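The chain that follows stands alone, in the form predicted on its own, written as structure tokens.
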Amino acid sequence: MNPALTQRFPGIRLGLIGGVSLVLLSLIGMVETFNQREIISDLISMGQTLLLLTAVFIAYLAAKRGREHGRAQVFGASITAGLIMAGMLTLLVLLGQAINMRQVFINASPVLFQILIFQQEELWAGIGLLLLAGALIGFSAALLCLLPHWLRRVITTGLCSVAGVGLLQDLIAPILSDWSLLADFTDLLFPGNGLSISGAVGLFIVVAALSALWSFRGQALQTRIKALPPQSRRGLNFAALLAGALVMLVLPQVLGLFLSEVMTIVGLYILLGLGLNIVVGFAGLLDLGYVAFFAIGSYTVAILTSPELGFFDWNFWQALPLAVLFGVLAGVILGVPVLKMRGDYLAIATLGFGEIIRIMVLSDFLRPWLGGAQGIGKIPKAAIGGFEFATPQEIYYLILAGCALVGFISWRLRDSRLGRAWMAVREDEDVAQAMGIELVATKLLAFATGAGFSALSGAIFATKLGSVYPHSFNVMISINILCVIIVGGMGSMPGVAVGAIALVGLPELLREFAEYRLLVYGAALMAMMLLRPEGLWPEATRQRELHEEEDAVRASKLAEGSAGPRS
């Protein structure tokens, strides 16, 4: 296709992308599977929305890239995406009506075509919605596209909480169920599968005012705390964190067991995630074997208090500062031969330490001690007094913990002398080590650092399950935590959370959906990478570092503008 005409017509190189990521969610069985839940009552399902949300999304892109040439521009780059993205759906249903499609896609099914064209009986009339529906998703994003900022934010927020409310409707209706007050509530919200259309409208308009609210009204609120004396400042901050404090303890009262079980998975992502950002978000050294430091601390809590190995009868507390020495001292051992190495061979060497732990724990020669493929079990819970941390609306309080220490301690070396000396060297070795900052040490303790933090998550997460198993310390892990802290953002600890929840905490709600859950991976990274590069919470320096050079177009553009009058 001719590039000039791409980029004078930006909707007919996006309809054409959108349309092809359209036809692969419908082969692959996304729209079917998850087609059995509906979103609002009898209006829109799951798999609509899923192909709804793709196609809204690219045919804004359209829009965006059609609004340097004017508005008329605007609509016709959006509904030109629109109507190309309709017309592939279009030629997969006729052409999956002409031939069996399923000797080569098993999920190009009858009942597929019949959610592509409405449910309706005519084929051509069921087409003719299509195209009419691809035509109004290129209007309704031209128009979004065209609105102001703020309510461009009230309207996208306010329909994204309908959705996931209705995504997550067999979570939530429980819990409300269980509160005498919301149970009338609950029955107007939740009629059946998914949310009633009253209830979906009221949703909608609630969200939309408080955003609309905080829209007017944030700004003014935050210039009003900046311009507070620095001891009301403080005293705020304190009462806003005590505040958390108490919503985090109560939380798996509230919630109930499953809910309790997936924060504790997202929590010991957390600290795992808080560990590697240290290693690569603070110092930018790539570690890919970062698993095995997690191993490492597991095994050692098992072999220091499982009585199936007979070898020691010691309980969680006093197994856990060993485990976190050892992972120190696993973390130095690691870092004292690829000191020399950057980027890529790194990665690779790092890889291979994470490989030759995971082949040692399965081997037969260290069988004896290490249990081989059949791992150790009866790991004793951990203790304190009477109280045991065996459910996981107890171990939640463990792993909190935890997570408290790590962050306080991750906060604390942020800004320090030490955490100054990895940041330096995360932006250039060289120009640091001319600076004086010693390599070594600094590379060294960043490493062991992060090792000590995995091998904590280790420790409890063998105490939590009560047996551990070569595999569940495989590459992937170490993949999962680093895809954590790049949609969380690289260096920032808040967004190491806010990406645990994202990439752990929703796929562990949708459990059966799980099959798809490295494509969702992929697909958010990919959007990360094009729309948001510095990550869902960025760290501010990093977030300026990214958006240099579009400033810098941005402002030799208003200076164009600004001096052409003139001339």
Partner chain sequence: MLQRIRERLNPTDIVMWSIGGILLIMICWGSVATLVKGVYSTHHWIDFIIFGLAQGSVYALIAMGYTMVYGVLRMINFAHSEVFMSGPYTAYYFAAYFYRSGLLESHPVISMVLVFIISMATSTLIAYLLELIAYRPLRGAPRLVPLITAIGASFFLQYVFKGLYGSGFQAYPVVKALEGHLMVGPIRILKFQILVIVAAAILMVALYQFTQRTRLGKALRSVSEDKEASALMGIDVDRMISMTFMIGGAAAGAAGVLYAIMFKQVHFFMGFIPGIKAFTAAVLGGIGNIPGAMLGGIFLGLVESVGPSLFLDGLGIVAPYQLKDAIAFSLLVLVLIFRPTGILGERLAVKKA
Second form
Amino acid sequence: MNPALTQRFPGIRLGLIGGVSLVLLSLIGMVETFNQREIISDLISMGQTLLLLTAVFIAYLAAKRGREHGRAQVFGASITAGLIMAGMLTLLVLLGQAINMRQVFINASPVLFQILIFQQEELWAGIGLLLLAGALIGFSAALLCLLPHWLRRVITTGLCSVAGVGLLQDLIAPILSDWSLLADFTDLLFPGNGLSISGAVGLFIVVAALSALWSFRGQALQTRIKALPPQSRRGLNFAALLAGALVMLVLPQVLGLFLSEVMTIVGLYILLGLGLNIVVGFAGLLDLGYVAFFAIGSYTVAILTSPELGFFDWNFWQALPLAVLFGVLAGVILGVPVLKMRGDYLAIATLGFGEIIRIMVLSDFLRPWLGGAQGIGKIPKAAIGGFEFATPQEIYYLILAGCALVGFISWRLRDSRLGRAWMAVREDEDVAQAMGIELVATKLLAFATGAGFSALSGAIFATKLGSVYPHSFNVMISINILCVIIVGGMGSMPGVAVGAIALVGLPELLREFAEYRLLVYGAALMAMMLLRPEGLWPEATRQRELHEEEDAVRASKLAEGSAGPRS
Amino acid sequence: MLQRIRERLNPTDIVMWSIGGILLIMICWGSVATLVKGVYSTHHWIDFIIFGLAQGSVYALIAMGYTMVYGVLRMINFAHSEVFMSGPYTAYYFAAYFYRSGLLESHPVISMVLVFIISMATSTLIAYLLELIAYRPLRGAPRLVPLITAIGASFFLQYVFKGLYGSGFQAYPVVKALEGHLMVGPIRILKFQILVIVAAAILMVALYQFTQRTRLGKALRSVSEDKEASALMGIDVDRMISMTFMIGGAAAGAAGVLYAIMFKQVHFFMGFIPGIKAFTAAVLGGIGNIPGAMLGGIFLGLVESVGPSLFLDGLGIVAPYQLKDAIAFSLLVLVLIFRPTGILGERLAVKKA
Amino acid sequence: MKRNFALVVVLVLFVGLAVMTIAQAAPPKDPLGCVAIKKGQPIHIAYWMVVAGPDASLGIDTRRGIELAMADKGGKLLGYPIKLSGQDTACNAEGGQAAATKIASDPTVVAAVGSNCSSEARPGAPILWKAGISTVSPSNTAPYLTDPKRGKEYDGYLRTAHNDKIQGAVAAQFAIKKMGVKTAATIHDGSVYAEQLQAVFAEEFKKLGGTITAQEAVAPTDTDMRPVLTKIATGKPQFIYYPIFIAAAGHITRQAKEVAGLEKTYLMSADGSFSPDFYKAAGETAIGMFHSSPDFSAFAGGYKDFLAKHQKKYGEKPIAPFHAHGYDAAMMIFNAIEKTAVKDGDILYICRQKLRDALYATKGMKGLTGTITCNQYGDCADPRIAVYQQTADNIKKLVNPEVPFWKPY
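Next up, the form predicted together with the partner chain. The previous block was the form predicted on its own.
Now the full complex is given, and it begins with the chain already shown.
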């Protein structure tokens, strides 16, 4: 592609990128699969929304790029992009008519092409419509780009929330209908498959109005809070904290069965994440075998409490301390041989340790003691007095208590002498040692603490599930937890919670995506890291460091002077 | 003398060495017990070794990609296993077409070369795009950030290919010329094993010579030595990094076809396990060290095929092959205890990775 | 001003709703409650299967069975459209639990199809039954799930897949009685399914007077099986039983011919790899080997029809072995709904306990996998398991053999 041409017409390059994305979305089957799901009944399906949102987004980018070349170019660029995208879909349709692509691309079905040409009988009429739609998308994206900032925000917020509610209908409808007063309101909003048209319009108006209100009044509110005297601001913070704690306590009662289940899963990952955060985030030791301690915790509880194996017949509370103890011991045992290793040698050695544990648990060799492939079942629920932690809503409290405990411990550890030693080791091992930090003990303590937390999480996991299987402890769990703490912001404790919600909670909510769940997950991981390398809720010092570097770079660029802001 | 030894010994070293010692003793004991029992004849052992060599050559080829990228960027390119998968999976459709049209039967060499080229081209393209989209914007970000985009890219690529080609298993067509076995003296070797071992060896030697002898190879090495200095010397660092990814991708694409010749199946998830094994091999040999990656790969392949019978059979452990990965990883830990930077040692400019 | 307007809108809505609530009629009585479906609303069936991750082909395959069953019903039951929603279970216990909880939290779900892996069903099925949802599994084979001692929490659980206990025993009888072998070796892949099947086989084989020379295991992701086969060859078994899935079974079948000493050994696998995809994976090396599978020769016509529809809709042959079980599971549910649903004006009532009882009462239903009759513990698969031999002809055409080689009954 001639660079001068793409400079002159910014729509072309973006249009081509967008076109490739749309063709890919169609060919991997997302469009057809999601076409059965309606966002708004009888009007627009999830598959169409997917194409539409992608196209509008790309066209909007093109329009924005075009604005740098003067106002006239806004329309030119975005309509060009829209037409190119539609054109590439047209090519796909024509190719699909000419040859049978299904031999290779199994999702290139006649149904897909029918969707792409708006179910038209006549091929050319459909293609005409497709191209028209492309031009219209470009036109509206350009309009959107020219709107004042606040209005654009109001409109996009409104549209996105309609799409979101339509997407999550299976989740929202049961919760709404739980409250008898709202039950019929639910029927009105979701008459069958998807939102009703009136419901969608109503929702859009309400959200847009709220958003408009916020964009006018929000600023004022924020400045008013900032203007408060420090004492009452502290009071406000405290009140917010208290309210937050109260909300956490009553949340499962409000949210219903499934969301409570999601919260328990997120909670387990927060427990795991807080543990790994000590090893990776505080002490800087890359551990890819973290699942091993989770497995040790689970299996300890299972062996000690399950009547199926018949060695012991303890209850959960008796087994719990032992599970944590074994976890800590395993942490030390793993820690010793790998202490001398640095960086990624450590990563691969720990990964190996995780696999060894899983394979041992699965093996026929240890089957009489560990249950082998058939796992261990009939693990009793935890109980206090007569109260049993059985349903997700009840187990939630068990996990909440665990999170509070572990959160408190790691918060105190972070600001302790040991915590500072960890961070010193993370920043520079040699200097830390020179400053008199005992490397061996410091690293071992990090491993042991992290392992203990993980084992605690594993213990709760075993009683929550009622049965343990070796397949639950594969290397993907370790990788997931690592993603949680990095996406959240390495070393940051609130970051762990945010990361777990984003990477564990959202995919659970999006079970709708079924076979495309992991695809979306992968794309989201990349996008999050590319947009926010420091994580969603970074540790304050770390963020400062990162930005210092950036500022330095910017300063040096400015000093060069001649370069100037070109892009 | 004794005083000095006592001073130098610290408790962790003792624990470390005793763990290593116990592992070693178990290995020796198991091996002796197996050999005394004499269930396996010499022929069996030779068979095991050849299986291991063939498997190990494939690991070694994939490991090249890991080790080269690691040398330049100091990052685990987690998505390399998907680069490995994309090539043979795409080339499958051409191989199947050649089979149907009879070209595979009449001109096996031409069609196999074509399949190789297609596979390598696809893998190279994917590796290039991967670097461009997922890694290049993150130069200078904290070390673990590119690791996460790599994991994300790995998922993304897996499921894109699953969406494109479906989630079933595809069976590579059988090349008639590669069926059957040859006798080398008393030793029976399957024909495709010879092809896999020889082709992998040629590719690896070629790659090694390329990095050592050619101008481009020298530029690559200088970038992995010191990016700033190479930039000052007039080397386009970004281009060289792209180049590294593409060479690694081509090697993975070739490894993929060899893998498909050996095991006849392709699947969207096929890259994951060989990927992890190959990275282990790279670490085993010493990260950033190309001969090390080769050695590590072959070592790992041999341990997997010989290990379970040799070490565990004699101890009377049931179903030892289930434990082969456990053996491989234990040996990895053992090697790293005695040589913390791999068998051949790492070749990284800045020692701290 | 805007705020006031929004308030008014909300108030008006609430008043309207309250009026509508009062106007509603009382539903029929059922100990577990009934689902009321208004005109135009769908009958909601949920699946919980593994549709993502490395085992995705299993779930996608069974889901297609359900979708084709829906298509055969014209997408409608008693004039109400069928809606199929689904949850991914990831083939592990925690995935099964989460998916089941999600389904259980949706009061519109009438019945469920799933799960795929037995480890998912163990924590999942009780959660569904607690919400009154019956579930029919197309591919769980672990004996525990339909054991008389399984406990009341599994009362809503049924399956169209074969209990390992029946299938493993048939294979052992076949080896001893028909083939007259004295020694056998087994291989499993660490999955709940294969491990159990080979254990049952070994037990029955020994009971009938045979000797097991080795019980080996591999990982489902393993590719190089030659070492393990070489090890098995040292015990000189006459028969190898490896009831595992397509990929690993394909590797074993191919490589068994390449290992010295196993050229004459009989090979046998189970329904986990009884599919055209396996013939692709194993190629000509599969000729002469045996598979145990339900005897569907009587219904082969129906199955052919099914295959044609499958090809038309998805552009490929079935990708895993349990699609027909999925079809039958869905059909069982549809039949039970048609039997028990009550129409009251425009509202269709489907009552949960009645539906469950109707499912358990399924008798003599002609399915794709045989005649489906449920026993009191929810085992519904046709107990007639036959043994098939692969011929050069069917391998070349990539179809399952039509006539059983041996029948135990």
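For the two forms, the rigid core is made up of the largest set of C-alpha atoms that agree within 1.5 Å on superposition. Numbering follows the first chain given and starts at 1. Predicted model only: the values in this text are computed from it and were never measured.
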Subject >> Displaced residue check between the two forms: G166, CA, 2 Å or over, core reference >> reply: yes
Subject >> C-alpha of Q73 moved at least 2 Å between the two forms on rigid core >> reply: yes
Original post:
Comparing between the two forms on the rigid core, is the C-alpha shift at F311 2 Å or larger?
Top reply: no
